Amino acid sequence: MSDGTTTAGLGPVVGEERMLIDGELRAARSGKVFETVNPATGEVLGVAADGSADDLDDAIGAARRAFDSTDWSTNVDRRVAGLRQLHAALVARTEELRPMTVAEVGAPLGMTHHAQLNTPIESLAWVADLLEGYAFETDLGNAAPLGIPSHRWIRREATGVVGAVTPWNVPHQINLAKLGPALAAGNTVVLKPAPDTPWCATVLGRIIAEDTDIPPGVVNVVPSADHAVGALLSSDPRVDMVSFTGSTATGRKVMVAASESIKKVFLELGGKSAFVVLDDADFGGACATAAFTVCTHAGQGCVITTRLIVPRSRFDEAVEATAKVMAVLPAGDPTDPGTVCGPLISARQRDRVEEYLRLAVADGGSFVLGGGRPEGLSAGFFVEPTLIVGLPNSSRVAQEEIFGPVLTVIPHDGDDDAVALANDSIYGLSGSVWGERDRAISVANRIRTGTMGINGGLWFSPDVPFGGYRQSGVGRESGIAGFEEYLETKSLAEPA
């Protein structure tokens, strides 16, 4: 266990150095560790075990044995009990996890009461409820295929060993969105977290080991500073499925590696989502929402709407309204309850965002607001919320995922043009439309994305499937559809 600094007003930051393999909290075989850093201050919080290919091999072996030699995959009551124990333990430790989450993720404190901590924990209760009532068998009745009277039924079974690779932006949300349904379905799991936020996963491993009766090997957590270690989950034939959330570029590599053993793949990848405002919309509400959304967690979210597509006839009005709200949401200390826009996760990510800002200017864009580093926050990895005009939808800044508080405003010439602009992207993850209800729904139905908000409606919930079209991914997370991603379907028949 690692004790880092004390987060102002929140208490001590308590992490976990050790990985979890086969029920044992242990160091890396090599003894190596790597640092985890507070992105708001640049200070080292502590260290985590630096897992290697050998450690991952141990973890995969443990998961394979647990799946093949225990009743975890077939004992629904055991799985329900394990999930409820984990939920109860996380609820009991929520206030211990909160300062660690703010410190390691740079998550604004307010977000930890929602998507960054509390909501993911509560999603486990929903998964356990789903499991208790789920019908793993469906009777299809009798028929006589080829003249042979037969009774047929469908059985749904666990896929096997799942390799879960997760990112740093909302680690609790995505760790639990993979772990909960995978375990409920009867799988065993090897979790490889992002090197920027190892403690969010290793602390989860410790809680599973110490506070639940989930059998050894069912959950394994292997942090590593080396991204190549996680890539081994895609190629190892003992792994039956890879569940990956991250960039589209890495997702392509996962698909290629997984193809060697034809394993199941779930991919939740990038986004460049459009926020479409129609000419009859509530402009004040729409532009305020667009501004707030892109500032949230410094824009580090795959579903965040980073292209604001507004009527050309009201372009200046939209820019002014959006800038007015963004101006009162500056980058700030994530421990402050009023902060919406915290730091970027690392110096590397800040440099990446700043390179896009330079590119915006080089391509003819201009900053209505922001465009640099905020004053007084030089110790951390901060970028000002930035509003850009003057760039076409074809520009790199309007086409590529930046993962920063950067919003590009683009004019449209009516509903058809707005739809065309929104769909002019390799991505299709999310989006938003504001306007008269029926008209807005019609536009939303024409935009090729996996999720859409209409006039401020919010789809985010444990029971709602989430995923993307096109290069934003394959499959769905959450909801019944997300649970069933982790199942195989077997068809059976006997003489009628």
Ligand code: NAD
The other form holds:
Amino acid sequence: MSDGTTTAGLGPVVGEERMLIDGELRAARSGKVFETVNPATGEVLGVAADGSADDLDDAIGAARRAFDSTDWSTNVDRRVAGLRQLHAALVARTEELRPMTVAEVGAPLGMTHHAQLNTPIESLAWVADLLEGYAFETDLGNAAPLGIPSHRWIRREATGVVGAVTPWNVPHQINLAKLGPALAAGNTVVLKPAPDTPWCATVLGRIIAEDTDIPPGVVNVVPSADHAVGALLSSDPRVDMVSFTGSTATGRKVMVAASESIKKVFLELGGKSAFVVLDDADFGGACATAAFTVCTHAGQGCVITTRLIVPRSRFDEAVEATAKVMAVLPAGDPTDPGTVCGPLISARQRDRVEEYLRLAVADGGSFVLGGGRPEGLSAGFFVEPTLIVGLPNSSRVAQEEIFGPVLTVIPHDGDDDAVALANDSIYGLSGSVWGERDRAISVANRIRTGTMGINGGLWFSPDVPFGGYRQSGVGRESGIAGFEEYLETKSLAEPA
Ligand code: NAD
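Switching forms now, from the form predicted on its own to the form predicted in complex with this ligand, please provide the structure.
Let us now look at the entire complex, which starts with that chain.
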């Protein structure tokens, strides 16, 4: 079902109102809908079914039945075929999805050719290949534990019903990074997207229902304006695992709620990653990359580096080089192919970022660049790329996740100090280090995060595990490790 709004030059924005439950595309039981808004213009794009606890109950019931009474969990060929069909359907519809993604997410058009659309679609092909070659059984040979000669082997099995809860910042990436491996492993899924980007999930539901033979109930998509509906996935005993991506604050709640039924919990949470520049680094390259990174998608990425940690002796030089690039990076209309820094997702998110900008000043910081709203973009939810100096690493602005195009520059006094500052955070999701190779790798190895880029190297890819240390999460998404998160391990033995 579509709304016909046109995004300038990109073709019609085609959304989907209906949720997917038990193979049926349908309205919410209550008949209620909620609006989805274009963050670049503030315009209402259309509506999505407003799922309630009743709808979620239906979806969990359908996922449970599909897991317990079909061969989905054990039929590898069927799953490979389903994933390949879904991949092919998404490839065929990529150009239809692109304007919708730009309009609903506010994702700069250029990003849809990578992380916001094309890369996640391609990740399904990678998962299907992995599944085709994956050994679900491993022979451990014979042994005589307790004097009983036995032949032992290990079998990997699907976990069961997976509740997948996702955020709005890179919705296709996160929806598919959960759906692909969860389905490949033989699970059934209830996907609950963020209220800000329901269509990115409901359109996926429609494509699964209409363009694939994935059986009814294997994938269910329930959008809702009410966060409490997603919370039910953590507490319902019919759900075996919650795969959650979102803020650390919500992740804590998911963990607590899931503890009642001892659910497997997989968490991808927030970050406050450090971009460390050593004194022998290529300063021009490092500072330009730090500037580009924080402006990408207006800083709305959990792995985006938001603390720039530079040698005290070259502080002014680093600030100047970074500001110079931030000042000219294309910002504004996400439908412009050159735009790097688009809008924030909502007025609420803009308010949140602006609150941190006020806090930066109140705590003694100052803006080298930005600090307000850009001129001429009053309709959408924009904030200027902002560079802050004068705040210590212990300040709230340097410690808390802002999720905006805001970079704080902090001086260090050598490699040990840089490592200590990078690690002085409750988070541990990502990071970057620039300097002579061996020295940079040594620093990267000492920083307690799940991913690190060295001198501009990029790890983001379907075959690379991604996730957080400390309060940035539990478990890994993508790669073989990501696939295996969705498997149980059964050990078996027979008399030898
Ligand atoms: P959020 O935590 O507010 O919401 C995420 C999802 O959880 C939404 O679908 C929301 O409806 C749902 N939700 C809210 N309360 C819930 C509850 N009690 N139980 C279950 N579900 C609940 O996050 P957001 O604002 O949508 O997204 C931004 C956050 O996501 C940032 O903190 C960012 O760092 C994080 N994020 C992390 C990763 C990662 O992989 N580590 C990736 C992207 C975003």
